[in-house]
Every structure is written in structure tokens, then in C-alpha cells.
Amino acid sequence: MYDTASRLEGQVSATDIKIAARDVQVFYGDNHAIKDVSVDIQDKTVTAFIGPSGCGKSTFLRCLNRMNDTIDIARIEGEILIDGEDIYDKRVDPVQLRAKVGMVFQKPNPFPKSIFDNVAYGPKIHGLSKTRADLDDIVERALRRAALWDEVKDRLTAPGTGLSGGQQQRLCIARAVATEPEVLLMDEPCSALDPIATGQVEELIDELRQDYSVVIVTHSMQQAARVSQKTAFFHLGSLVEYDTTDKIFTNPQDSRTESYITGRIG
């Protein structure tokens, strides 16, 4: 089994670790989808999960904000800590957890509401604003963080679904950051976008790591190389290798990683 803790010993201080996963297993009924995954994810860093389709990278990502709870046949074992707190503890409210751990999905999925209401939805249900002025400030701040404010500030009452694909995805990012999360999960956020919109979202991801721990699942090795500082390679439900992105792409330690990077598997 890959031993992340020993690999990173002496390189990363405990205070830099935002998410610590130990011996995580995921079962869908009888299917053992994730096997013995242990990994430390740093704060203020973009971490990319790469690997062939069906290798478990999105399944593991969904463990980090308990999205797998919504699947009846899913069972999760092991331990996942965020800031030292076990997120699967019975006392942890998954709704509150998902305010702290935001998520952006593969396809842009704005609500059928106005641009303003898309961003305001989370802060409203989590009680983050006391007045309309508070809410206005939160919405503007989130849209600025998502590099969308200047494009939509004069049409906040227009439907979010009327935006272009790239704008819709940035709106979904604004919606995710509006609740002031500490971790931002992105599941192939650019796969439905054209190259220009992809470039805009990638620039945004680089900016967001100043404030968040960002974890991105991507099928594009080039994207992982461009946006991430750390990369984890998954294969057949196991974490094969985890290191700095530069090392994974130029000097991988495992032959399976090298085979994937060079296109021999995948």
C-alpha cells in the first residue's frame, strides 16, 4: 500500500495539512471502489487527482464532503479529517460540512434563478447575512472572486441559465465560494467548456488557491500540470502515487504512473 505519511515526513508540517485521509475504503454494494487510500492534502494548494476513467478519483473526491452519503448503496470506511475533525463523526451535520467544503461539478448547473439568487442561495440558507446590504456585499465579493462581477454586475436579475457555458461555470464557482468555504472541490470543471473558457477557469483556480485548499479531478494531464502543485495518480481504485506535480510528470516513482503519463495505459 502507498504510504503517504512516510513519503511526506519532513516535507510538510502538520499545520499545512488541511485534509488527512487514512485507509479510506468505499463500497458500492459489493463493488470495492476505493481501496486503502491515505493522503494528506495541503492548505492553500491546488491538488489534482488524475487517472483513467473509472479509477476512483471522483468517488474519492465525493468522500471529502460526504456526497456519497446521497447514494443508498455506498459505504465508507476509514477516516477523513479536516482541520483535525473527523467529518464522518455522527455529530457532524453534512449540510454544514458542505458549506465548509464547496463543490463545483463537471457540467455547469446554475439554478433556474437570477444570477444574484444563484449566489445568494447558500448564504441565505446558512444564515450568513443579517441584512440585504450584507447579502449584496457577499454576492459581489463572490462574483469578484469568480472573475465574473464585471461581466454581470448590470444584469444581476437576469437568469443564470442565460449565461455562456464558461460564465455559468464561473457562476457555479461564485455560488460555491459565497458560503466562505475553506476547501473547494472541482470535479472535471472544464470538461464541458471551450478552450477560452477553460483558460479563464484555470486562471481562476490559480487565484483561488490564495484563499482555499483546492482539489480538482481532471482527465487532462496538461491541465493538472498547468494548475496544480500536488498530483495524486489513481488506478483501479487505489492511490498509486502522490507527490509534487513536477515530480509526478517528470520523475514518477511507480511504473504504472509512468505508463499513464506516457499514454501506455488509460
The other form holds:
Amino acid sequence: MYDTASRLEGQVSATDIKIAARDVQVFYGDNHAIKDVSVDIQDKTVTAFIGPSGCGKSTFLRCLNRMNDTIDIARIEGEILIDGEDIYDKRVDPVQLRAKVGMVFQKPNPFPKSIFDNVAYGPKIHGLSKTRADLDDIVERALRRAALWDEVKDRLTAPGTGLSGGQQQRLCIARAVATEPEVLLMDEPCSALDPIATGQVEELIDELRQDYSVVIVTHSMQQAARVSQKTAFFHLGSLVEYDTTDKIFTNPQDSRTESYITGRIG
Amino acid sequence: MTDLSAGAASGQTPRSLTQTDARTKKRNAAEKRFRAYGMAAIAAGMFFLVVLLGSIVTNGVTAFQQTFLQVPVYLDPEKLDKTGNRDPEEMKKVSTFGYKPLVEDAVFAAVQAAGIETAFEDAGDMDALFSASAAAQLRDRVLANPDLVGETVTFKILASSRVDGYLKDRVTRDSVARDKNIDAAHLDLVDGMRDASLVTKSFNWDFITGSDASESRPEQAGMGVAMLGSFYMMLVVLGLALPIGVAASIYLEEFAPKNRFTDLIEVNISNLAAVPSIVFGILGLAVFIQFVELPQSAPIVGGLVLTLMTLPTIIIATRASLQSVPPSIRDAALGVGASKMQSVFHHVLPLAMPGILTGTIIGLAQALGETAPLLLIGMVGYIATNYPDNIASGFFDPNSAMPAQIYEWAKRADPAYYERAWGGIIILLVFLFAMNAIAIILRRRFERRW
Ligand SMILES: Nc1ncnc2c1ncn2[C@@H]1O[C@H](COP(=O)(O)OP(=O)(O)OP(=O)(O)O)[C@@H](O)[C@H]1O
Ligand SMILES: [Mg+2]
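Return one more block: the form predicted together with the partner chain, after the form predicted on its own shown previously.
Below, the chain from earlier opens the complete complex, with every other chain and molecule after it.
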């Protein structure tokens, strides 16, 4: 099970740092949801965030593309650098940031538009295509990467909301990769999927690793072990342990990590 | 197995499903009672609705029929065009007084030709039968077509309101005993003329398209000009309240930070929605007429006042429909790198559209039926006798509005106006029903599932 991970170990250490977080604090009003989190996320790597419910995984993930800006009471301190640039710098436009850091949400949320329009929306607003043929290409490529093309190629004009839950989630993944992000954030992307669709999405994540840095939040230890090279364990808003997936699952340093992965807390 | 037998042994009988126990019976009875209350409430509501619509229709439908005298009129060149060169400018010198004898003669001649027995010997006695506007009617026809002079043309002459009322059973022999406009002998004559088909009832387009008339000529009064007044007011309301209301709601709902100040604004908008409409009227009087010095009785002022009144309705409806758009749609748009504005205009607004349109149309319908604020800006009591000449005068010239016109008619003493008030209500209701139907259709067309 851990074979892939160990085989890649050499590569992991060779890649450089994509995202660097330093002493990040997040407050929801008075609720201190993220405490002093510092973490380096590497390029062309899948990083898994695990931890019990309510420990702040989603909150931290949403800091990485500034989706927390939309929550009025959220307040963020500390520093997050992507490619060496502080994303909370005043000069940074969150819109540009989100084009570079794509996101897939826990609950599939396709637009109530056609399948084609769902995928084409991002490229359209970012001006990624000059011609209609370009756009068709981009849409097809994105849908193929999300392992959805064969199922929907004959009904691209059908509403995206009419797909099954698993298909909708893959549509959302296609939508996210269509804008050619450099980092892809996925918040429990498989929680609504059956084992077959989950397998397809995991395969996809593994492929995406060739080009992107992928951060995935998951409640499934097996999934974290299968797809990720690095794993971060969060507990009560703190980052308890961050290491190679292999090491976290075979030889955790912290007793809390050990209890969690063996199922004693959570 | 052992557990079961132990239970039976300790005296517990298994509960039967076919026999309802006391609690269940009570619960079912309560449910039945509640259903009965509900049905009774709906039945009562339906009953009142039927009574209301029934009385409106029975009282008002007669206003759509009008009595006419159908007689051949000899257009005497001696009287209408002495010079004989058919120059309209010269013919204009003959006033309606010059035409009235022609009508009287024509009616009298027609009565005699039909061999109807009558006590009247003088054509001058005929003027109680036709409307005071008949001469003007005839004059307009002749001036529009001077070649008619010298010929005998059959005209439909508007009957007087008493004759009209007699044919509609509003005027009886008892009531004319105290009436100085007409007497029983005239009614006998009308009976005869009706048998000879000289007096007929037909559909009254002028009631829908015409203008208001003076107190003494109810047979001539129509809704058309007041309808235009309402139309121009609705243009103002739609043109101002929809964009302002939607922009304000989008800003408040999607962009504004949630703090004390926006809370205050929110509370005030809800309060504004509850402010009695007459208060908006006096505000309009003070601000638009006395301060800005816009003309009195003008649809532009009425429209502005009604805009103020409609804004809260539109804002509340728009905000409610924006709130009902799932937040996950906004996240999705922001997540692919759309700006706040793109997410609102590309995704949120289209989903909120049915609600916004319904709210707007309901607000407009409210505004259309509103009378109280118009009282204070002089649109009630104004007699709208002229069509506006152009669009600008449509906005700025004094006019009335449909509900104001109805109120005005209902106030007048002549029972013929009472009938017209009911008829006006039918027209107003037709407009309101049409607007609600449009709201439903738009809702259906824009409705999408997610
Ligand atoms: N929008 C919000 N407003 C206020 N508090 C929030 C908000 N979102 C999250 N929180 C709080 O922040 C803490 C962390 O929440 P978060 O959603 O990040 O947990 P999580 O690790 O993703 O949990 P799960 O695995 O259940 O998704 C929780 O205590 C939660 O109550
Ligand atoms: Mg979460």
C-alpha cells in the first residue's frame, strides 16, 4: 500500500517549496480556530490534511486561496507565501490568486448551467481561449482529466446539476483544472462518492501531481495513504505533525497522531 | 424467546394495531378538527371573494354599455356653411349651439317618421333625450369631413344619462317625478323609440378610451386619460424603483459589510415598508412640489411618490430572493477566480431573477391601486379631460390616475357616476390580474433548479 509513496520519496525531497505558511492564526470572532500553524507545501506533490472533525482543516485550506475573505468574522494573522509572494499582501488581488490556486469543495456545487458552460466558465473569464475551437479543446481536455469525458461527451448541453453526485464532483474537478491552476485545493472531494468514483478521482489526483501541487483534506486514512506523499495531522487548531505520509502512518512521532490514525481519537 | 414468554408471564399483553388507543384517538380527532378549521377558513375566504367579484361585476358591467339614438341627421348647409365653399376654417365659426337644433330636429323628425305617439309638439323638447355633448360630437364629425354638409347622414348620438339609466333600470318613473331634467312623457317616448329601434344599447368603447366629463354629463365620462396618467406613473416607478431597488439590495446583500450601520439601514427599510402610504403623499407634496417645484397633479410627481412607496417592497423581495440562492454557488464562482461582481451578475442574479421580477410586479400592482398619496399631490379631483399632447406632457401635465378617477366618480352625486365607478374598478382589476398573470408567467419562465 505504501509502495508508491516510498518509491517517490527521492522525488519529494528534490522538489521545491510551493506554499510556505508561517505562524498562521485564524480567528472566527473570538474562536481561535487555527493556532500557530507553519507548514511548507511542496510543488508537484500531494499533501494530505487529516485530523478530527472541527480541528480546522477546512479553515486552513481556505486560507490558502483567501476564500476566508468572504466570511466577515474571519480574521487571519501570520504569513502565507506562494512562490515567495505573500498572498495577504495589499497588492495581491484575490481574484488572480484564485485563478492560480483552484479549489474543489466538499459538496459538489456545479453551476445551474450546461456541462459545457460549467467547465468553460473559468477559461472564459480568464481569457484563456481565443476562439470557440480553443474553448472546445480546453473543455474536452479538462473533462478527460476528470475522467468524465466519456460519460458526458454526448450531452454537453445538458444541465450540470442533472448529473449524479459523483459525476457532479468530477465536473467540479474538471471546472477547477480547466483554469490551469498551479495549486489545487480539495476539501474532502470524495465524501459524496462511491468506491468506484473515489478510485477514479484518486487516480486523477495522482495524475494531477505531474503538474500541480495538490492539497487534499480527507477523513479516510486509507485515502491519505494511497494518494499523498506528505501528510499533516491537525488537532484542535494546531498542526501536530507534518512529515512524509510513509512516516506518519508507520512511525508517528506524536502520541496524538498515533491515537488518531489507529482510531482512538477523532 | 425466553424474554417474550417472561413478558407475557408478567402480565404484559401485546399491543394490538387494529384497536386505536385513547391517545391515538385524541390525536386523530385533533387532526380532523384542524383540517375542518382550515377548510372552513378557505371556504369563508372563497365566499367573500365570490361575493366581492360578483358585486363588482353586477354593478359595474352596465358601465360598458351605453345608450345611443340612431337617427338620420340632415346637415343643413344653410346653417353650417353659409358661404358654401366648405372651408373648414370658416365652418369652425359655427359653434356647438349651431348644431344643437339640427340634432333636435333630426330626433323629432325620426320620431314622427316612425309614427310614435307623443305629447310633444316641439323639436326643442327633444333635448332631454340626448347628451349635451351630442352637438359637439356632430360638429367634430362634420369638421373632420366637410363634404358631409348637405347630406343626410345616420349618426349614433349619445343618449342623455337619464335615458341611458331608464334602459338600465336605474331611472324609473318614480325617480323622474322629482327630476327636472326629464319627465315621464319622455320615458313614454323612449319606450316607443326603443320599439322602433331608434334607441339602442351598444358596447361603450368611449368608457375605456375616453376622458372624464363634467359633473352633469356622466354619459360621456371615460377612463382613458386617467389610464394614461397611471401608465406614465408606472413608467416612472418602473424606471426608478427597479434599478435603484435591485442595486441597493445587491449591494446590501452581497457587498456591504455586516455592521451596526447596515443593520440600521436594514431595520429602516423594513420600517419604510410599513409606513402608511399617505405619509409618502405628504412627503411628496413637501419635497417634490413645494421644494423642487415640480408641477402639481403631474404624473411625474405621482410616480416619484409611488417610487418611494414601492422601493421597500422591491428591496425586501430582491434581498429575500438573493438570500435564497445557495452560498455554494457563490463559492463555486469565487473558487474558479471570478470576481465578486462576476459571481453576482453571472450566477447569483440569474437565479434570483424570478423572485426579483415577482417582487417588482407586486410592488407595481400595489402602486397602481394606490389612491391615498395621490390625494395630497392633487391628482384626485382633477378632471382629466384632455389627452396629453406628447410624452413630456404625459409626465408633466396635470392628470389623474385610475384609482383616483374611481374615487372621484364615486364621490359625485349623480347615480350614473356610481355605475361608472364600479365599471372603473373592473378596468383596474383587469390590469391588476394581468400584472399578476405576467408575474406568474415570468416566474415560470425564469425558474431553474439547482
Ligand atoms: N464560517 C464560520 N464561522 C464561524 N466559525 C467557523 C466557521 N467555519 C468554521 N468555524 C469554526 O472553526 C473551527 C474549525 O472548523 P473547520 O470547518 O475548519 O473544521 P474541519 O477540520 O474542516 O472539520 P470537518 O472535518 O468536520 O470538515 C470549528 O470550531 C468551527 O466551528
Ligand atoms: Mg471541513
